[in-house]
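Next up: just one chain, as structure tokens, the form predicted alone.
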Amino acid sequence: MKKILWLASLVLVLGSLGMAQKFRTFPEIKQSGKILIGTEGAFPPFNFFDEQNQLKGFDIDIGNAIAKQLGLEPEWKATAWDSLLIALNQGQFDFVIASHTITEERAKAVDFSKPYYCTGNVIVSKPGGPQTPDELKGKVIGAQLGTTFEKFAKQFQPRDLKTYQTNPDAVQDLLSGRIDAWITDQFTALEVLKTRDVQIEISEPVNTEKIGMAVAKGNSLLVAALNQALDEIQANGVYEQISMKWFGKDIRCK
């Protein structure tokens, strides 16, 4: 998920903290026996709450596998998207796994692990609607607020760009004809097609995005530990098993 951090808000918060980020180092985390993980909980199939109000999804399974590989008990906290990285740098989590695209802008505020999967944006429309970037010019486009989808959509010179707090709202507007196309992640679009009785067309990915786990700026020992654990679960087959469970294929970066 390729959500853009409201960087100005984060910089403002960090400034109020005197740029003194608060985080637990990896040795401190190991000593405690627990690792605190932040996510959004509203982005299926990556992170969401099921009918029993339990966190589920690809991000959740990967986070739990990494915690196990590190010999730690995971403790999860779901937080509103716009607050996730701010809360991370305030020390509320040790790391965030919520499908953040690795961007230069975000890397000014947080550190990232190596990518734990790769994806791409797609154009979603009703049958006969726009399916290529050229066909988006002059159309009404929808995208989730504060995401790289929103930023991506602006380059196509839409007649109007509507933003949404959640993806289901965008889907509803697409189906009702209030927008001509919806820009989103390829796996999010496929999840809609799989779980809802809707008539939509999904383009081929029109770009590539690398997705990373976010760590408080300067917490280099934790970044190294996460990278090593990710390498290990990719080598021992655990990553592939999780990926096949959610997507029917291995979505690691090639």
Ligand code: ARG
The other form holds:
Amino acid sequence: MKKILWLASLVLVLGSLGMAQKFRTFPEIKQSGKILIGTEGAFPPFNFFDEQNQLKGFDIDIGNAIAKQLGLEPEWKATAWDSLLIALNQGQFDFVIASHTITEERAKAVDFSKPYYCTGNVIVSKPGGPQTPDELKGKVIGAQLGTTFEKFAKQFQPRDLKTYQTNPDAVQDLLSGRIDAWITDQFTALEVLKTRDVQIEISEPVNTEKIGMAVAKGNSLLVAALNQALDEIQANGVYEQISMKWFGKDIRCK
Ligand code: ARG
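Target state, the form predicted in complex with ligand ARG; input state, the form predicted alone:
Then the entire complex follows, led off by the chain already shown.
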């Protein structure tokens, strides 16, 4: 069933390619004074809602810094992970910053900025559980639906692959033993250790992923503006400050 949903959303994303593109060009955005930014809001510490129901995280700070650099007021809209890129191509926001890995498949449906950070997947288990790709064979693995984590997990012949609408949904199943391992991003795994009193083991990163902002297919002036603003905040110290705040290190791609 989940597989079907995943396929259906892929078909929708690809299908939207054939439709007339709806997007605001950078001059149109400039003229309005506002830039509409889409994110998910369930991927701590990158994008999440805090106890006051405010959007917070590294993605949010970077999005705000980019808007500021472009002289624009940001307006945020949170949307479920599996509809973000579809909504983007429907013109619901100007760009998406939600920790999307730049993949060939996604690049058929949307255009990506230069990577705004680099990271890697990790294998998370309870003490004594699988910690290497080899050990995943025959195990029950959990991952967020429609992510590179899900794709990654599939390669290792799990006995079962359980998918979740949001990334943190998998944590409960890991702790209760319903899954043997959770595939996620290294920083999201560390965030669980930091914010919850749980016994988990986190592997070393097992791959490298480049993370980008997405714009509607063909919105080239906007991509150019985002890339320039990213270069500028990476040169003037703003990026570093934001990265230090969330991770204690600079996570830009080397
Ligand atoms: N980087 C991974 C991917 O692109 C996971 C991103 C999940 N982001 C989120 N907001 N839940 O598939």
